[in-house]
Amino acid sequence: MKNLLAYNTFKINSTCDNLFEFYDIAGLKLLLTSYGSGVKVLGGGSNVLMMTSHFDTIFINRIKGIQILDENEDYCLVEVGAGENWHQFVMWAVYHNLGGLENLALIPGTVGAAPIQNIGAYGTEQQSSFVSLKALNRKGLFTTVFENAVCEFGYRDSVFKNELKDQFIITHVTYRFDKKPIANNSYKDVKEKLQSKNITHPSIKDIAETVIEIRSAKLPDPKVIGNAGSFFKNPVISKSAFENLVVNFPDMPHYLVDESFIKIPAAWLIDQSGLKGYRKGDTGTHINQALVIVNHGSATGEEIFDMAMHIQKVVFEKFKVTIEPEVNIW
């Protein structure tokens, strides 16, 4: 029996009977043939809440490698193994002055999880640089290539969280990088931090370093205290619903999604509900970032989930807005 404490950033003390790592597609096929298609697959374990105390079998994706597929004077196509560390891959691109993903520096997890969640931060989503991915069908054991449009990317969403959930295992992802990058400093926090450092014409290296500074200051280190980063997605509501809300909450921060919808920061909703730094037992919200639920010690997955549902209930009672988990619940 294997303890999973070191394999999930929430530091949940779950266990499993069989824990296997795979390093290539052949190894993955062999494992699926031996243990069936319904097994759980972990990457970095940074976006998972294990509510189950014991699992039968878990696979860990260790497929590595960074390969340039094509390039010219303007762009570079790079294929990367799904088991590569996301932040290290972003910094590899920054080191080679390849632009597109630098605003996503320091996001924990592996490359394979990025398109599933369509990760995003500080004015950028991975879909803007995403070209395609290769994924192995769990039952048929054949590889399929999914182009950008087929992935149905949305806000922290993709086809792999919906109709294709648990049907494929991502093995490789291809991104298109700009070789003449233009730094994206449109996000307010990034712009203000750059101004404080008197950087008026930032490079992508400046952007990555600034994002790392901001994230390090705002978000707790999972090595120090168990967490999975932002637990909830920022809710998107209709413009009419927002107009009704802002009558009673005129200071509510918001971002225009399009002419019909508004995005509201979930952290602000939680904070205004009096739950920033709230604690019950060994779980609660982080004292500096209300969007992050933390494990102060030996909280179980059920206790953390109950905390999340309590937060969701209190926010809805105050604002009539539902905040939904971004974290995958196992």
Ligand code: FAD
Second form
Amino acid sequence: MKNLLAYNTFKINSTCDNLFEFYDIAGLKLLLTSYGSGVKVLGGGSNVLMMTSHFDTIFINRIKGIQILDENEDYCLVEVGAGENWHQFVMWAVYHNLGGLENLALIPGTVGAAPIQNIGAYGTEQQSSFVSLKALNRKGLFTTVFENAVCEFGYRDSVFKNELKDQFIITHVTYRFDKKPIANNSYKDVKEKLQSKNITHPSIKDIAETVIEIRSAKLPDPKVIGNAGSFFKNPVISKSAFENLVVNFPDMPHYLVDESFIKIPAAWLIDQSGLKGYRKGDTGTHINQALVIVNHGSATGEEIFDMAMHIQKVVFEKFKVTIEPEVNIW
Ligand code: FAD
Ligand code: NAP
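Can I get the form predicted in complex with this ligand as well, since the one above is the form predicted on its own?
Entire complex below, previous chain first.
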């Protein structure tokens, strides 16, 4: 029996009977043939809450490699193994002055998980540089290429969280980088931090370094305290629902998604519900970041899930807005 403590950033003490790493498609096919299509697949375990105390079989993605497929003076197409560490890949691109993903520096996890929830931060989502991915069908053992348009990327969302959930294992992802990159400093925190450093014309390296500084100062490090980043997605509500809500909460921060929908920061809703830094037993919300549920020591997956449901209920009672988990519940 294997312990999974080191394989999930929430530091949940679940176990499994079989734990295998795969390094290429052939190895993955062999494992699927032996253990069946219903196994669990992990990258870095930074977006999973293990509610189940014991699993049968877990595969860990270790497919590595960064390969330039095509380039000209304007762009560079790069295929990367899904088991590569996301942050290291971003920094590889920054080192080669390839622009597009630098605002996503220091996001934990693997490249293969990035398209699944279309990771985003500081004004960028991976979809804006994403070209395609290769994935192995769990049951048929055939490889399919998914181009950007068919991935149905949305806010922390893709087809792999919906219709194709648990049907494919992503093995490679291709990104298109800009060789004449224009730094994106539109996000308030990034802009202010650059100003404080007197950087008026930031390079993509400046952006990556600034994002790393902001994140390191603000976000709880899973090496120090168990967590999976933002537990909930920011709710997106209709304009009419927003107009009703803002009458009672005129200070509510909000961002226009399009002409019909508005995004409300879930962290603000939790904070206003009196739950920032709330603790019960070994779980609660982080003292500086209400959206992050933490494991103070030996919380179980169930205790963390109960905490999440409590937060969801209290927020709903106050605002009549439902906040949905972003984290995958296993
Ligand atoms: P895992 O947790 O291992 O897996 C997540 C899900 O994807 C699971 O359901 C798993 O089965 C599935 N999966 C993983 N790999 C594959 C594959 N190759 N094929 C098919 N399915 C697969 N997210 C953001 O969007 N923005 C942020 O700014 C951000 N900041 C974070 C900060 C912290 C401190 C933490 C802990 C998390 C943060 N996250 C953020 C969440 C997380 O880092 C991302 O979702 C990341 O992409 C998860 O990668 P992973 O390899 O750890 O995925
Ligand atoms: P923040 O800057 O305090 O902002 C709170 C929320 O407001 C964010 O979630 C962000 O939405 C939204 N927001 C801020 N400025 C915006 C703008 N100009 N346009 C649209 N929306 C805006 O957030 P934070 O907690 O410090 O996080 C900083 C960034 O890192 C955010 O992008 C956040 O998504 C990302 N992050 C994500 C995770 C995760 O696990 N998913 C964990 C930590 C940080 P968005 O979330 O849509 O950007």
